[in-house]
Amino acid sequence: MILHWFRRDLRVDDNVALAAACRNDTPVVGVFCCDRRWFPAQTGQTGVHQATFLLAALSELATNLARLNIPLKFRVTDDPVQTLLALAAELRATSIVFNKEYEPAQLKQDSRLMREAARIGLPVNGFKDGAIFEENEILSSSGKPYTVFSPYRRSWLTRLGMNPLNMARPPRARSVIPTQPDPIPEPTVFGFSAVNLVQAPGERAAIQRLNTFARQSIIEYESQRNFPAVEGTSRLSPHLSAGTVSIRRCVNAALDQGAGQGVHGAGVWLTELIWRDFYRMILFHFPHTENQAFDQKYATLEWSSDPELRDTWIHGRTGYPIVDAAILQVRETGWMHNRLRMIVAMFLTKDLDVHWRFGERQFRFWLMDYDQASNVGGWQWSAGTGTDAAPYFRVLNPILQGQRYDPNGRFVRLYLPALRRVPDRFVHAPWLMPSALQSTTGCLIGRDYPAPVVDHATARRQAIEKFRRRSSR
């Protein structure tokens, strides 16, 4: 019997480790270890939206596996390694298989599992599944990892050859063994409140969303992807995070829609998928970036510790509508548009001068699609401390960003009802309204909507000067 350890690969379709386990008629049992340090609500790590999404995906996975006579075990544990080894002994497993992850904590855990299993003669095999190219597959001519995206992308595309990727063979029904699946608990069992997901979870929903996006929206992706009031993105990131759709299926969809033949929308979306591989490679080779600046000259930058500034950002009360609406969106739904992630991250780090780690940890708790490598990479890019980061002198103006990407205020009014009667010309800077107009529209600044917590122009100058001083050393 082979034990498959499910993590961020909650699907039957194109699952490399599962396909390997099912190559012959050997019985297979799946297991998902719910690590108390990450999953339950009390730890403050995984938030309600991602927990709900993952548990629903697990429930569907259990049903799909049952059709193949593969029972799924669910274990809550403080030590996944010991839990796996105990379950393997109980089931008399001949090996354990899993799909590799690249986060520092997961790499340490996987190494420990292999060491302890080797002591008892139990084979453990990890498979590449969550990346197209991993670890040392894309290196510079000097044999070193790329730290700038553009040359990495060129090498990635050259190696791909713009050919469709091979998909893992679908598993057949297994021999029946006397092992019953475990029920998948509801989120409330772990102390989470009940929420309605804005996006359907599970493998079936993932494939449907990918197919719809590829058929209807990918061509216009480049022109529509930056507007939060428009359904212009794939919305597949929660599925890629949970592994309810494979990265290979997504890349093949982009290629099928012309990503390699000059179709720009498909090509731009493929580039977004390449960023995903890039950030995994960076976190693997530079694990210190989990908590520290990639660019070490910024490692000792001083940041504000003002709790009131942080609180205005956390609660969407900064006085800048595009920032506040984005924060309220993610708190309510677990989702934030990618353009808005850049805006709110740069506002926190540059306008409010708060360390990027604070924002990264908040996103970990808020986001339904939290992915450590991409999240850390994105935050360091916005803060100006990371690999291939935005230059320190690039500071997004939240007013201009709102006017450009939400010109009629459709998005901000959705989450900020105080602005619903504010004219379009003031909706992204309502404090500029004359007092009489504030009264007429029912949006008195300081009462119905907060005044700006900082002056952007002043904060921008201070941020640039802080980074300039450090850069000139």
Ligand SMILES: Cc1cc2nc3c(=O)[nH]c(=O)nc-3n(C[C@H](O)[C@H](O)[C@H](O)COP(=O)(O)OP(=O)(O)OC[C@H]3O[C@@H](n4cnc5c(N)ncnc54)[C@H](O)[C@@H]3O)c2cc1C
Second form
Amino acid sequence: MILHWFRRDLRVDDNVALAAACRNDTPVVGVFCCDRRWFPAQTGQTGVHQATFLLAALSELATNLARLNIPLKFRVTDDPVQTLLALAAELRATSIVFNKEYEPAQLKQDSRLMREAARIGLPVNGFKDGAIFEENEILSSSGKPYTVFSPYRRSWLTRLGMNPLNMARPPRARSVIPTQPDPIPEPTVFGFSAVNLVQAPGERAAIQRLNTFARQSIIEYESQRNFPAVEGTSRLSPHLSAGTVSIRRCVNAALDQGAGQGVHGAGVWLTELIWRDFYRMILFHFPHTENQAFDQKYATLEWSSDPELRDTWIHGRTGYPIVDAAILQVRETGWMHNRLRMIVAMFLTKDLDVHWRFGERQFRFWLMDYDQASNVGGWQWSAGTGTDAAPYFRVLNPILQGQRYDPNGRFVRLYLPALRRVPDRFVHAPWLMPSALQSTTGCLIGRDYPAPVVDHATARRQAIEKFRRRSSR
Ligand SMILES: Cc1cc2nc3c(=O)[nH]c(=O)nc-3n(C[C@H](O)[C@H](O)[C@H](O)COP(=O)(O)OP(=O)(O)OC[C@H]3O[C@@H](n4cnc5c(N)ncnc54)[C@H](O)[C@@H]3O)c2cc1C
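For comparison with the form predicted on its own, would you give the structure of this protein in the form predicted in complex with this ligand?
The next block holds the full complex; its first chain is the one shown before.
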């Protein structure tokens, strides 16, 4: 019997380790270890949206596996390694398989599993599945990891060769069922309140979304991807994070739509998938970046610890509509558009002078698609401390960004009812409205909507000065 340890690969389709376990008719059991560091709700790092998404995906996975006579076990544990080894012993497993992950904590756990299993003579095999190219497959000509995206992307594309990727063979039903499956608990069991997911979970929904996006929207991706009120992106990130769709299937869809033959939308979308591999590679080679600046000269920058400033950001009360609406959206739905992630991350780190790590942790809790490598990469990029980061003097202006990417305020009005009657020209800077207009539109600044917590122009100057002093040392 082979034990497949499911982590962020919650699917049957194109699952490399699962296909390997099912190569012949050996009985297979799946297991998901729910680490107490993630749930329950009161003490864990995972928020309600991602937890609900994962549990729903697991539930569908259990059904799909049952059709193949593969029971899925569900264990809540403080120590996944011990739990796995105990289950392997109980079921007399002859080996454990899993798909590799690249986060520092996971890598540590995997090597501990390998060591402890080797001690008792139990083979453990990790497979490449969650990345197209792993940490050492795309290196610079001097054999070092790339730290700038463009040359990495060029090498990545050369190596891909624009040929469709092979997919894992679909597993066939086993003839023996070695044990009974466990029920998959509802999120409420872990103390989460019931939420309606804005996105359908599970691998069926993932493949449907990918197919619809590839057929209908990829062609417009470049022109539509920056507008939060428009569904111009794939919204596949929760699925890629849970592994309910494989990265190979996504790359093949982009190639199918002409990414290699100059079809611009498909090519730009493929580039986004390459960012995902890039950040995995970076986190692998530079694990310190999970907590510290990639760029060492910024490692000891000083940041504000003013709890009131943080609070305005956390509760969406900064007085800048594009920032506030984005925060309210993610709190309510677990989703935030990429353009908004950049705006709110820059606002926190530059305008409010709060350490990016604070925002990174908050996103971990809020996002349905939380993925450590992409999140740390995105935060460090926005803060100006990371690989290939936005240069420190490029600070997004929340008013201009709003006017450019949400010109009629369609997005901000969805989450900020006080702005519903504010004329378009003031909707991203309502404090500039004359007081008579504030009264007639029912948006009195300080009463119906907060005044800006900082003056952007002043905060920007101070942030640039802080970084400039450090970078000229
Ligand atoms: C501060 C900040 C935090 C972020 N945190 C996360 C996170 O926790 N999880 C996450 O998946 N993405 C994160 N991103 C990247 C990006 O915002 C999301 O991947 C994207 O918004 C998901 O929407 P989509 O699926 O419609 O993307 P699409 O535009 O359709 O792109 C397709 C896929 O490419 C990948 N991708 C796109 N942009 C990026 C990027 N900049 N970096 C890495 N991969 C990318 C994602 O897997 C995405 O699903 C973050 C970005 C920033 C600026």
